[in-house]
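The chain that follows stands alone, in the form predicted on its own, written as structure tokens.
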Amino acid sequence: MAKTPAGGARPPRADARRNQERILAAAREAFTRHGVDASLNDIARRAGVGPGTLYRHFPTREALLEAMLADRYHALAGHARDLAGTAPPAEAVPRWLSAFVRDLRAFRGLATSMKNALYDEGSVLFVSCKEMQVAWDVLVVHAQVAGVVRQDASPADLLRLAAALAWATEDLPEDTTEADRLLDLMLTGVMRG
């Protein structure tokens, strides 16, 4: 980023921007058509600009993944702290696991990059991830402290079962059941009371 006199780092120019917004758009139709491996090349094209501008405002994938998630994963790590704050840890757990599905389904092979991404310090995506992460251990360890999680079930050990769950229904319908049905019977193994 160029910097001013000052030392500071100035903001991007307005067509920059509009380039930025325009490309991210273009990659959220893209995913959710053809999932995450969909064509850069094409996402550029949809944009309506050159792949060497996609690739100076996202040099790699992941980038772009990351620059689209990361709101995404943000609002996770919020609504995880407001039902530890909130709701019993009962229903805190399902309802955050339920989320997490949700938005794990939004794009074909979301589910494996963000597994990839949970546990790969070098990953763009793992800032992100990091931030919901923290959160969400805070709300299990509360449901455990409360005896309504098994002990022996880990946060990261959800989070890895949720991402398998996300990815057999990823290629379902997005209003299926099938996924909640799916996620019911896995809180039934983890869950007490």
Second form
2 protein chains.
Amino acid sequence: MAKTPAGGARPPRADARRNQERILAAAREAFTRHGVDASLNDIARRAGVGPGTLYRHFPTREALLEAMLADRYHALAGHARDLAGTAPPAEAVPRWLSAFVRDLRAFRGLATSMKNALYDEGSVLFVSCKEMQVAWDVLVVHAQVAGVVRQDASPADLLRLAAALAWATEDLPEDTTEADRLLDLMLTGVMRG
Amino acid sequence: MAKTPAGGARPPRADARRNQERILAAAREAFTRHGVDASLNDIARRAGVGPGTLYRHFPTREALLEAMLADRYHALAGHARDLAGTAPPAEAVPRWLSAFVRDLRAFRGLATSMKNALYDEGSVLFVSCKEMQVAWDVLVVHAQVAGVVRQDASPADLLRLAAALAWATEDLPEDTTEADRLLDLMLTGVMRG
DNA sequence: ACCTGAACACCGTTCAAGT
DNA sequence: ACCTGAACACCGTTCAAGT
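Having seen the form predicted on its own, could you give me the form predicted in complex with a further copy of the same chain?
Now the full complex is given, and it begins with the chain already shown.
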């Protein structure tokens, strides 16, 4: 029994754990430099492992991405809950969306991965950011009840529009304010009258 | 002199002209089916030519795309001029943007090509849609003078936002109305008060 | 249990050789 | 003047062979 604990995964072998960490570090650097379409063979090479080892730990590119982003999504969920408790909805919604867009601009192509996830509930990435989605839903519904967000703009709509803004600005310098300017256009509306 | 007319290109050889047409037809089908990242080798194969012949006629993927889209951009330019003369700005702007988004949804990945073009004035695609951009500029400025479009929303902003909507909806069925719904959110604004 | 790395079927792109 | 197609350096992915 001590050797096969019911329902529990054995602790990973030391070399496996080390490889996993090295792969993640190499992937983070490659994605930052070349975007989420960076070569997986190259990542394995730089991590000092064979391609098979990378695939053993992360069966798909999306799984690799998810492992790198789980923390961020968890933090965004916390941020949404904080804002719900401390800021008026009219401020909370734009502020959270701005943070979400900023995070989606971390790697080129990340907005596209997020879009795919938002349209596919079975995807690893969708599941991974579910906590965030729930917290965001609450925040938006509050804002709708308060009358500051249109009823026909769903929380998912806003996530998709934010992803679209991240996509539109993903090749601009990291410190650009263009994303926030376009976000303002979108939230307050382009047309008058 | 008759054999080397000053400044004029000789009429293309018959086989060259035929190959060009076959390549364009194959590319149109491949882009429709697989998106703008479709395999160029495969397109050459289906057109019945060697890869070198494809590259001779279209040195880059963008050049191939441009040849397929030039007509469409010309038509969109005409559409913008028509609307400027016949419809009130408050209707003309949303109607043209809707048509632009529809065209950008013709192939998967086309919105991304357009985004790249809009940020690179030297690109083949940027030059190719210049007539369209000029006509659109006129339409938007009219709308701004009439007070129906914000002064701080430039014509280029609106093209980028429209491309972003096409990107956000590019994997949805061709006949979806989702793009128009999101366009309305963007134009009239998500937030109230 | 985990890792290695050769192997496979692709890809974009080039360029010598043909006609 | 134009075309061919082999060739090069990649890519993602798999899997037999090792330890």
